[in-house]
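Let's start with one chain on its own, the form predicted on its own, as structure tokens.
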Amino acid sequence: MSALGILSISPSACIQDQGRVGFLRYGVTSSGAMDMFALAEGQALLGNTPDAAAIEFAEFGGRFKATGPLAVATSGGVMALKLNDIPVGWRQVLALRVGDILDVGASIEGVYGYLHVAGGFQTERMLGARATHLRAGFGHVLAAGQMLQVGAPDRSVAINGLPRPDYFDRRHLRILWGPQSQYFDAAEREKFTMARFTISKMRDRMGIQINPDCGPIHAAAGLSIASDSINAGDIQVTGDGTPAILLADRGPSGGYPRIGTLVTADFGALAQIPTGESFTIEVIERAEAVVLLEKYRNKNKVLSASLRPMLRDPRDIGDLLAYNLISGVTTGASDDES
């Protein structure tokens, strides 16, 4: 069976899938990919099942060697990519042969990039998922010298690509009022909604600290509320008035007041905003959030309809004669003889 060997890799790289759902009552949050749409892109490109696992990188990738024929694909935030030292495109399928070297470099656009393989990476399943969740004790970061086993592909894989998704340009995120928004008075809530937030360097898979340009946001209840369960996307406000958005590897519960909750459809957009860039928010009603979620899920389901061939059959090119098919051809005579 083919495998992918790790020659070098960024220290935060890990295996992720759709995560573990249904274990919050046992104190286990879902984990899973930071950008679920990017995960779905890879599944569509390779024809994988929705639960197939991929490698998630944050800002930098690694160097890999194929031990046999493999079909791989990349998705999410764009990173410098080379196959056998030749630059290749992102968000497309690549056919690797025995001994081929794949280099995934630094981020060019976005933050989280993904490397997928046809058949998915076959790491150990724990509570029904392969997702790494270090704080909960599931899995581990990847390291040089590891050999990642690959599952058998369900079908042959075409050399297709996908267009760049538009959420990479989104700098206006949508939220619902949170479970403790009533503890913030009207003036504080208005200040919160009118602010521009900057992505702090205090960020990881647990959450992102966001610094508002309006100064600290204060809750009338202070820190005296009872601890309760936390949802992905909850925006908690710490004692010094700094908001943070809790994400994939969040804790199961907390006692800081939560002023808002990011809508699920905007999780990928937030995750891909680079450190130091800013965004604004808009508070929407629950009914609108439900509609956005349905549209987001439908977009994931029909990704295969957006696939486009990267290697074109000349018979399918209507304007074939307009292409320069052979370059460097001359009459054979020197300039002086012509």
The other form holds:
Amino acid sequence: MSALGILSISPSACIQDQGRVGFLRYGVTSSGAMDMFALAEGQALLGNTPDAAAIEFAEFGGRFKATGPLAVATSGGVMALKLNDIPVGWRQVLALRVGDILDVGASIEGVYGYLHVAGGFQTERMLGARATHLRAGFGHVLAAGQMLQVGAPDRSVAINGLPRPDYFDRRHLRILWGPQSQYFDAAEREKFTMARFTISKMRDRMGIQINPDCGPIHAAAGLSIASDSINAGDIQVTGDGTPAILLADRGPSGGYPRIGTLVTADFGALAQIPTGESFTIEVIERAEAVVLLEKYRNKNKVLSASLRPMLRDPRDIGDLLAYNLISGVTTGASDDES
Amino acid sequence: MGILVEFGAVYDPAINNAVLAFDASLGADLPAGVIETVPSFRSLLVRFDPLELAFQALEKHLQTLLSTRDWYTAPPPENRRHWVLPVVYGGKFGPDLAEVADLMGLNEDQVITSHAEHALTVAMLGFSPGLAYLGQMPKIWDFPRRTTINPRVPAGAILVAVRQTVLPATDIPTGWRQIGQTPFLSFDARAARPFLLSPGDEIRFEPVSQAAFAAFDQDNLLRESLQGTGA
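For comparison with the form predicted on its own, please write out the form predicted in complex with the partner chain.
Now the complete complex, all chains and molecules, led by this one.
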């Protein structure tokens, strides 16, 4: 079995997959990739099964060494990538040979980037998934010196790439009102709907605190409700009036009122908005959310049809620096002085 | 997508009983497309795939089931398990016992007797994997949580406040007050049956000595507690 050795890695990197489903009644939330579409991109590029696990990076990557021939691919938020010190493109397959060094640098676009291998990383499966959730005791911290075992690929892998998806530009997210929306009066709900929200530094895999430009949002005074279950995407408003969107590694239950829920189709778009940038929201009807979900799933399904062969293996290109391999990255000289 | 069936806003045994009884009844014939049901103190979250099961169809199914009876007076789920769990109270196993006795105006032995006297119901699991919220205890147990957080209590700690007992299945930080500890561990991710406690289960605590704690045989308890339940 081949393996990928970790030479160095960002402390926020972790193994993620589709997550654990069905254990919420036992107090276990799903975990799983913050950007599930990016996870699906990796599976499509490498022909992996949907349950294959990848490394998720948040803004910073790591340095890796192949101990055998490995087909790897990257997806999600674009990060600076080098193979044996030579820049290579994102969102494509790379064939690694024994001893090859892969450097995943800092984020260039988006927040969460993914490194996949054909066959998937074979870390321990717990409750049916390999998704890391440290606070709940699932998975482990990735660190220099570790060897990540890789499963046998199902088939040979072509050197394909995928086009940049459009959701990185999305700054308008769709939400549904929920069972606790009525705990906020009409004026507060209106204020919430019209606000522009800035992604705060208080963000991680549990959730993202979003700061509205309208000031604090307040639930009805004297509200005291017993805890119940929290769904991914629920927008919780704590006592100080700051909303937070609860995500993959959220707590399973809570008693703060939830004003609404982000639709599943926009989870990836939210996760990839850089800290300090802002977005608006739109409250949609349930039927529309179902349509969005269907479209989102169809986009996942047709990913393999979007694969396009890379014209040349980066390894065969003599003067790589002459090629603009990473979309949006230039020599640094600006043509636009306006 | 989810539908939340709310039986009340607060934690009350009758409300929680309705949640648990309704969940058991729904689970006996779960419509295709339901991903999971999640009982809490006061509501049941029904998570479903809206592309497999239409919202209106599920809503109708839930409404129909709701109308079949008064769920607040429904008998507890038939398949719930009854546990008798050994507990060492006080000392290093229950560092807050003296403080709790002060809060209750009782001596430590009276606190232990009161705690072990009544069977409690697993009202819900939450916060961390397998952590059970048990209730409801008599009014004399209605004192607040600490204002400070204890950074770590062990799995099996017997934690009390606000007329509830909390039984964590992993080491956790907590503001609840620890009066004892059970050697029973209800969660093992690597076990064939990872979670031993379910919402609706009934638990009675039995004061034991430190020697009995050390000699506790979980497999033996499971043989006794799970027999005849088809588990």
